[in-house]
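As a starting point, one isolated chain is supplied in structure tokens, in the form predicted on its own.
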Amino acid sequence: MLEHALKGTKKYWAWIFSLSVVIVVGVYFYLKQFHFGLGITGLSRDVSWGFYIAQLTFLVGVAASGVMVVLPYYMHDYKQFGKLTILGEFLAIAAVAMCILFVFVDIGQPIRLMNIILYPSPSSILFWDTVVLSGYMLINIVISHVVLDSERKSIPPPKWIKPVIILSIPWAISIHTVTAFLYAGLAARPFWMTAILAPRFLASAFSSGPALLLVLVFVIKKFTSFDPGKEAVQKLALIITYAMAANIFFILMEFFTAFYSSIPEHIHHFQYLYFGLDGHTTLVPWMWASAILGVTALILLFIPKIRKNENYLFIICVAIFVSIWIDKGLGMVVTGFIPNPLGDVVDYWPTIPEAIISLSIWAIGFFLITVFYKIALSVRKEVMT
């Protein structure tokens, strides 16, 4: 099926051109990285987990919601989402490659993780979110294999996969949840010291992925023959709004329970990020954009009228993918450091090359989902005809 890959237009070989240039540019600013050390970021040792760390939690909410197009199909027998079930399968795997890479720019030298194979601790979190991350990625791949196989040949899908199926959807509500406990047990970071991280990773993770999903789908459909019907987007667009209503919420539900105790260990996380701390405002006008695009994008999606017009829909799930990755992609895990265990307020910015190596890495996943759908767009046409 991978030649399939090797045929496209013009379009399609400048886009995978123009994702190869960037992946080449930050493999070079990597290497540098890798020679120098992560001194060329801007991490110390008060925030010794930036913006790297910060894309792997984001990717990994992304990554989970595959199972909002999964559980409906297989569990529920929607048939409407039939052709989206293997892009949001396809996503999933792109987004799990995304978040391994974060992983390995981040720890340094690269061979540190072997110790997490050779050295296995299961009473540590991070040996488990290296299982279940690991896991998921693998079921998948499997899935994604065989079903896209057997449509290929026009045959039902072997009875084996389908308890693959049922197994890939509560593993991947695993895979956030133990994300979040990787944040939630660390009882010197108030900021994250919440019973409630793992929900709310879980409602931005439904909201945010479905939204990316709908954006894709978008992009496909202008450049090809693709529909997946209008029943099938008006449905998950639904999700979407019901996922991040519970977002907000849940974000409303830390600001009383922090403001409401007056405890200041928990109040000035949520200072820093919405009013600035000591005259330290770095992230304050991005969290306000969030904010902003976020109830506004909400408050669009319960208007009937406004939700399903696809032109608006568009540019709302891109507003709800920006605001969500704001908040998590750049000020959840930063804001868990500052300010620090002894109150000190330490700034903190991602670098030019820790910027480009990033992007660099959004630009694999891409060039992964390019591919990927590439793929299985164009087995479902060659069955069509």
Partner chain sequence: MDVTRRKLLKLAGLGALGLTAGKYAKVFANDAFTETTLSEIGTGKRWAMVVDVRKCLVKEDCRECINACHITHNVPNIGNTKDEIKWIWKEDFENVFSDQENHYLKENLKDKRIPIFCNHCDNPPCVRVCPTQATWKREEDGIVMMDWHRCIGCRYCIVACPYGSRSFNWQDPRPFIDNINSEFPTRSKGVVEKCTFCEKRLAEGKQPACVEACKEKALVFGNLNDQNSEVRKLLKENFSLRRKPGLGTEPEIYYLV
Given for the second form:
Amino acid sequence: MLEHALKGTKKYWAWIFSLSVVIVVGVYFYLKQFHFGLGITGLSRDVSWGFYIAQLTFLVGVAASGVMVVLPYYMHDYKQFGKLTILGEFLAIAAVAMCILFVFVDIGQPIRLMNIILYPSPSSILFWDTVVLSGYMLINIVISHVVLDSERKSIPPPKWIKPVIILSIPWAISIHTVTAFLYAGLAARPFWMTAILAPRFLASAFSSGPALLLVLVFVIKKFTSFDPGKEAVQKLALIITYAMAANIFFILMEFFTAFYSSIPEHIHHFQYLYFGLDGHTTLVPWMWASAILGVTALILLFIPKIRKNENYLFIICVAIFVSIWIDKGLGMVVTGFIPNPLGDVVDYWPTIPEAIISLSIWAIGFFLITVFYKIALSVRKEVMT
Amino acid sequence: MYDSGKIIIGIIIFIALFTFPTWYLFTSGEAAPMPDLVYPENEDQKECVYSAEYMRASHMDLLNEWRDIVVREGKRTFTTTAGKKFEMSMTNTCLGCHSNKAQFCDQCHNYLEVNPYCWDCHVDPSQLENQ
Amino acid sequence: MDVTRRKLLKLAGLGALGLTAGKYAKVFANDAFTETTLSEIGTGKRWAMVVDVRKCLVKEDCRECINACHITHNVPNIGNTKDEIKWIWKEDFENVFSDQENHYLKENLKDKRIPIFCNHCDNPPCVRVCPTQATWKREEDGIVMMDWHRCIGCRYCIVACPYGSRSFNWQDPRPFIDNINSEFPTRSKGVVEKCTFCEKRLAEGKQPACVEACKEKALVFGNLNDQNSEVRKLLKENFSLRRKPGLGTEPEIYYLV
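Let me have the form predicted together with its partner chain next, following on from the form predicted on its own.
After this comes the whole thing, all chains and molecules, with the earlier chain placed first.
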């Protein structure tokens, strides 16, 4: 099947080439980080997790969101999603691959990474995160491979694959729940220690993930003959709408608890995010941009006329993706450390090498998505003709 | 098998490149000089914690074992089969006799192209004196 | 032919997976074994430290304990707050005891800096989160230990510590150590470090370096499980504070104010 990825138009090769350039530059900067140490990043004694771990958190959400096309199709026999399921699964695989890479570049002693498996520690949520993420990757590789293979041979997929697909649904929920538990069980960090963190993660994942999927679908539609059908697109838009509504609702609940209870250590983090704390306002413009983009997109999504216009829908999806990326991929992780346990406010901002390494992991993700989608669509085309 | 010609040629090129160091050595006929180790001279330092044969082959395993026992179990004394007691410490016990790290450890490690990361953290006292 | 090649690859993959699984089961079993033996050899000690703030504040700019600790343990002096490494350091009383929020704090404590260390908690959150057991609580004496050979540098322990007691090596620390003590290792880049209660000196029958260095005798170290120890006497006769006791971590550093 892989041979389909080796035949393509000039535009396809130009895209693959530009991604490869970004990846190579990223590898160069990673080698620099490898030799010097993580001091090359903006991380510090006080803010010890930052951009890398935030990308991991965001992308686990994207990976989990594959379930939003798989569940209606396989559990409720919603046939319209037939063309989308394989794309959702491939997106999940690429996202998990990025997650693993982001953990890898964040580790101080990457050569010892296998110690997580050699000395299994069930009390550590990081151990469980490793288990569920690699399991999810494996499940999705098996499913997409088997389903696509039977499609190629024009035979129905083997019966045993159905239970595996059903298993992938709770598994998807589990990967983001466990990722939320990385944060939500720490007495040291009041900002994260909230029972609503996992539901909030899932809500933001189920809007940002499908939003990314729709953006990809619109791009593919422009360059190929692929069309998932109007109804499928609209159904996905509706899923994005309600997930986003839940997400914003959850954020407002966090606000209420923090500000009405008036406990300083709970208020401080939200103050830092949205108003600035002790004169530190690094994230304030970003967080307001995220809030405005998110709320505006949600209002527009609720208007049927706008939602049904695919040009508008494309822009709305980009807005939702950016809004949640700022919230989760920039603000959420860093703010847990600000102020630090001794009450000091220490700002964090990624350095250029850190940003380039991150960008190159995103490029690897897009490289994988491109190759996977190329294979999936070529196989479909072959079957049709 | 389709494209068998290309595949076989590819495999041959790969094997040729992969084994380059070996056959280069054979044809050029020049081997790297054997390491010339300096052993402790004092009479009371003639006896190591195990036989020289064992230490030559397995000193790294012993060091790993000592490391785990000292760090993780908090025990520090090692008793040899002859009943002699030693502190389980690379820098104090091992380098106490084998005081010339450059002529003992490094010689062999360089010859075999191994880079033990012990020295990233543990300090060779003799080197410290030279500074 | 195509199909057989693919089948072969799949079979190889499955084989590799099987091999790993076998090894995994073995490691799991071994690990459980060491856990039990460790607790069995326990001698019932519980190391703790009492910091007499009143004595400590006699000489306000004093750094004797910090210097002694940092020289003993090859703690680098990096010179910037971003990358710095510290085992003992001083912080404002009001920040150390932020849960003792009080506008009318006793004058002799206001804006005064007091020494803080790893609390060697009885219920340490850093140990709970470590994915490789590179940090653990010694059952025999309660010291929260570090294994710098095993630490992968994920920094989850730093995230979980409510006291900011842990530091990470953002780069090779050796160039920043003025006089290397060859009796103790330095650290490599990419691992976490913190106070070890001078576990090595204790094994040699000595007191921790900071305790020995304090001329005011403001630091007292001893065994909490020994009724007649000096720490127990001090705690019996004085009112003491612990940092963030409400979190349930059970710190073993006590402050007399």
